[in-house]
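Given next, in structure tokens, is a single chain: the form predicted on its own.
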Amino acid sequence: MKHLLSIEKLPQADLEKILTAAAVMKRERGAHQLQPLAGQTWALIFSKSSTRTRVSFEVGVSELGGRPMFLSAADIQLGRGEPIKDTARVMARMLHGAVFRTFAQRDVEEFAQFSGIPTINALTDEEHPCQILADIFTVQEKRGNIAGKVIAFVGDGACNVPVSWMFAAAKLGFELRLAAPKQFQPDAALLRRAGGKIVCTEDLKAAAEGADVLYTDVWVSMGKEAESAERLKALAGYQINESLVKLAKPGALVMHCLPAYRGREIDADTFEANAQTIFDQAENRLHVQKAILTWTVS
């Protein structure tokens, strides 16, 4: 029994196993010989709204033989203040695993500790491991081994998505460039924890120069809505557009974890020109999620 709580705590060997298994899941979709979740019920506990994460996990659990049970925070006593550890211990008596999408990283970790059932972090404010595993899978599917490549992230460089990219960089040997205003760059302590080759810069063009991948995310993450005006002002100009793509390596991938706000972090023409990659990236959430689920019970 295993947990996927963060990229930081995921051993490199297991990370690579998941990526390898995802390719099999994609190739054999609809013809799986094994049903590792047969007879199991998995809870999807979501305190934050979702499209791709919810759909991919519900479909993934079903395709692996299990039964998904979606629970929003408002549906259960967690939404009325029941301690995480009490919810966890109750669910452990009835369920076989849990996918938890919430605000605080400590809540996911506490749930895993007290439940003793496989627990998957489907997003917290600190990390988004499932997204980054799908992103890496997409890069390798389209451009081969990610080792030695340059990933340029544009926008809020201190939110959960780039943080998970940071921890992946050291494990898999690629360079990560974070182009963000100073106040949206990760702090020195986090950079030291991550290790690897990470470059933080306010120079958008320098970050994009010769990059293999240009990647962006929304400027206002869930839970940051009160900072919306400040963020939109500070991040204005940190956009992937045609002129930035021209600075990257010819044939560079343009990626976005969605939802996309055209005219902010990416312009409409660039988004549509790279829609095939972006929606392949979204589809790959399903295949990688199935690989993660299988790994947790293996």
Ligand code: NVA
Contents of the next structure:
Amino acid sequence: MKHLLSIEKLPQADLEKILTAAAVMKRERGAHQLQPLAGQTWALIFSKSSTRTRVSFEVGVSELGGRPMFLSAADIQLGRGEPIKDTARVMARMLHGAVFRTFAQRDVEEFAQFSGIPTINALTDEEHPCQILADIFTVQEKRGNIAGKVIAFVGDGACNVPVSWMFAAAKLGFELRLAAPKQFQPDAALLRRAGGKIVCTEDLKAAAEGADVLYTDVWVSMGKEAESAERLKALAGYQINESLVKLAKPGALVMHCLPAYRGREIDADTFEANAQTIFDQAENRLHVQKAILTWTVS
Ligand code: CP
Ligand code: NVA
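Can you return the structure of this protein in the form predicted in complex with this ligand rather than the form predicted on its own?
Time for the whole complex; same chain goes first.
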């Protein structure tokens, strides 16, 4: 049984297999005959908001011959406290796979364990593996092999997106620089688990110097709204803007997982100047997730 629960637990060979298959999915969209999910129904269980992940999985499951069933956690008994392990065992009797967006990573892992059907992490507080696979695919599509490149992340360096980037760094051999205030840097234990070449710094200019990619994410992740005031204050200045882009390698990619908050983690002009890359990145969620779905049932 194959699950995509985290980049941390995804073997390097499978990671590479998914990236290779994603290129075929993109190239042959609309023309390929692959229907690996024919006759299957997949649940999309979401405890948090989503635009990209929901749409790309609904479209992706359909294009692979399956039927997506969107379930807002608030509308099913899970939202009223039914245990994950009971939800998982019920769903396993009726469904063929599940895509789960929630808060705790352990909940997605428990779902996978008790359901025994392919389970995909569609974002937790700890990781966002589908996003990072699409991001790596985008870098490689535009700039070739990511090995040896420098990815500079600016902003909340301890949230799900940078953490998934961290676990990819050692597997694919790129350098990751995380520019964040001390309290928004990943802790030492997490850094040890990730291994690889990861530099944490409060100095965003040093992080951007000569980088191949400048990347950012929201300052206030879903579930952290109560900390908004404190985060906006601490993260002020950790922004991708024209002066930061000038420090990066000429032609550096500017990337954002979206949704973007202009004037916070990125300024409006820099966002628009890099919209082509950013929306290619969003589109690539579809192609990469079709590769992930196919991999789980192969
Ligand atoms: N980047 C991303 O996962 O977007 P959504 O929250 O809209 O799914
Ligand atoms: N770190 C963000 C990612 C959104 C796609 C969040 O968790 O809200």
